[in-house]
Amino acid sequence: MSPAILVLGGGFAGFWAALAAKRVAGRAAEVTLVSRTQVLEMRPRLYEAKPETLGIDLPPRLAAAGIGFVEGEAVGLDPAARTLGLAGGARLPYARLVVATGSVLRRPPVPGAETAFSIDSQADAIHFDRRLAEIARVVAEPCIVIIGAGFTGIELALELRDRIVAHAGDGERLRIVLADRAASVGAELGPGPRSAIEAALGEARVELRLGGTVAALAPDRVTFSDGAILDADAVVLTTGMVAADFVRHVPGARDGLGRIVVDRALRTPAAPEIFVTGDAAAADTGDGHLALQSCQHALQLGRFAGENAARDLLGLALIDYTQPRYVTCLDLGRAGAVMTSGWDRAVEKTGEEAKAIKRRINTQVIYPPAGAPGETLLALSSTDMARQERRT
């Protein structure tokens, strides 16, 4: 029997690490993706209309490389017997692991914070979704609280009018709040972006609530720490994210997100035939910063991860993990998007123009090609390739 790499996770890093390795190991080793869901959830849309369209199924882009698919609940994993454990009790023998569980969102520890909706995954947003489509059938003048100013809050806010639209209700007559305990919006983006996002907010009526604390939360209540309560038709929390609970299993130092603290080559120390990627990896870009828990960073953590965990497995040299190009560009809604370029965040795009290249990340650079033959993803999965796309 060949020897086996598993790839935990059926995220971006998962997908794209189980290619790397499949393109690199060939018929010297089987690779199986092991992930509780069949779908490659599109996450970074989950702010969008219609997030019941937003998922691709993996089991055929698998099957046409060559790589296996288990659907699971991982539970444990037992590094001296190289074992992977399965809600059932099931237990997958490896030769090398991939871990890329990604992350969660971090609900705030206040009372009621678990009655609060979330677009952390596309059930959620789904469920987010429906309330909306109740809140434009039966409420003339609604309210929608959004707690965390960071880039998900920010998308999503700029989103809901024309999202009530969709749904044949009224949205000019929302109340749409935005909430943080920081003094700006969008702190963790500096400052360069934020002039273009407070004049979008502003030109939408999104009502600013900054520099304060939540106390509790409730179906139709924020209660904040200095006694103010605003009543709310929705609460969406959009706090940030930690890495997934699965993490824990894993032997090694770990970041202030929860994170396994890789080598240059994704690998943990402490149990070097792990490689963990993606959200669920503290890992440097090449220059001194961390990747951030992002859709840009974890598609090439990803190729990086498995190609490594391949060539570990062959007796070949391991390649270190580098993604200097940083650039972000968000969704400013009906003012178009923002783009911004270095860990400086120097604004490069504004307006329609940075809008279109939006459109093309979230509909054509994050998926797999529709109808690919196994060959072409598995091109697709290099990593000369990756080194290739930070240059252009």
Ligand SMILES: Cc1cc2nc3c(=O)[nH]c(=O)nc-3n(C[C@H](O)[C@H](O)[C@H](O)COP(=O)(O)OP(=O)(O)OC[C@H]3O[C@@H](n4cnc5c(N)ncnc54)[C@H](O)[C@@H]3O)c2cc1C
Second form
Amino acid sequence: MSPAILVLGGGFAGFWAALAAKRVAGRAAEVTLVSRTQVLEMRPRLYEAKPETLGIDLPPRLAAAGIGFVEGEAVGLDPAARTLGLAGGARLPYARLVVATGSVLRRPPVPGAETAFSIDSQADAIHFDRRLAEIARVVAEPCIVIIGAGFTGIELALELRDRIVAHAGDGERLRIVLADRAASVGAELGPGPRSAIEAALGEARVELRLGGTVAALAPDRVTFSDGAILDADAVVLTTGMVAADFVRHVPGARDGLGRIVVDRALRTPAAPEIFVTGDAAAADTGDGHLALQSCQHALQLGRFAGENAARDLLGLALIDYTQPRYVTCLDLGRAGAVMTSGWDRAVEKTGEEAKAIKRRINTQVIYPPAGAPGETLLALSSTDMARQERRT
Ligand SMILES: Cc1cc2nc3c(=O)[nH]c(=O)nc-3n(C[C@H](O)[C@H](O)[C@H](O)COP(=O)(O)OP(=O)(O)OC[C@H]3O[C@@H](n4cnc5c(N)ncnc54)[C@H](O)[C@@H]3O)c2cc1C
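Moving on from the form predicted on its own, please list the structure of the form predicted in complex with this ligand.
Then the entire complex follows, led off by the chain already shown.
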């Protein structure tokens, strides 16, 4: 029997890791993707309307490329025996394992935090969308509070009026409050795009409550540390992400986001037959930066981890992960978008020009091509950017 390469996690990193592993290993190894659902969730789009449409089925795409799929929740790992434990008791043996279990929302450690909505997963986004539909139907002058004025909070705040309109409500009567403990919006994006973001929030009448922390949450109110209370029809958390729980089973050092610190080949130093990738990995991008928990990085990290797992198995030299040109493109709702380039996030495009790029990213770049045959998917798993024909 051929040795097994297991890839755990069916997000962007895991999907492309499985394809890259298969491209390199060919018939020399069985490649299987294990994930808790059959869906690749389009997490970067979960601020948008119709979240129930924002996922694609994994098994047919994997099968086309000769990759197996197992639906299951991984609950344990035995690096010495090289087995992955699933809920229900099954143990899957591996010769090489790629851990691509992604990230989850970091809820603030305050009472009632579990009662707030989020858009962290497709299920969470659908749950919030149902509440939006209810608000549109029955609340005359609603108020929605978003906690966390980073990338996701800004995109959601600027979409909300149109989301209420999509549910046949009066978007103009909606009060939107965006709160953050930081003194400015989009603090992690730096000063470059800030004026474009602030202008868009101003035009959209998004109220800002900056520089104060939250003390408690309830389904209908936010209590701030200064004692102020804000009544709300929905409270949504967009308070950043940490590595998903499974990585606690992986031996080795972690960074502040709970990610496994990997070497340049994305291998876990403490267990060399385990590679970690995507949002689960703290990886050096090769230019003095650590990879971000972003789709853009996960797409490339996945390819490198999958290729290296197969190379290692075949006794080939491993390749160092590198990240090509880093860009961000932030949706600003009715104000278009703002696109930046480089780690200093210099603004390159704004307004409709940037919005056209954001639409292309959200509807094409992050999706595997529809109906593509297995050979095309395998070819697109190349770590060489020039060969990833569909990428920007
Ligand atoms: C609302 C939102 C907006 C975002 N916007 C952007 C953006 O504009 N640009 C950008 O670049 N990035 C954005 N991101 C970040 C981006 O979505 C993530 O960086 C990306 O999804 C990471 O990919 P991944 O494959 O590493 O992990 P994930 O996409 O998190 O996938 C992990 C997979 O592993 C599975 N899994 C986890 N644990 C287990 C287990 N124990 N057993 C079985 N399966 C398991 C999960 O179910 C999932 O299928 C956004 C994220 C969110 C939530």
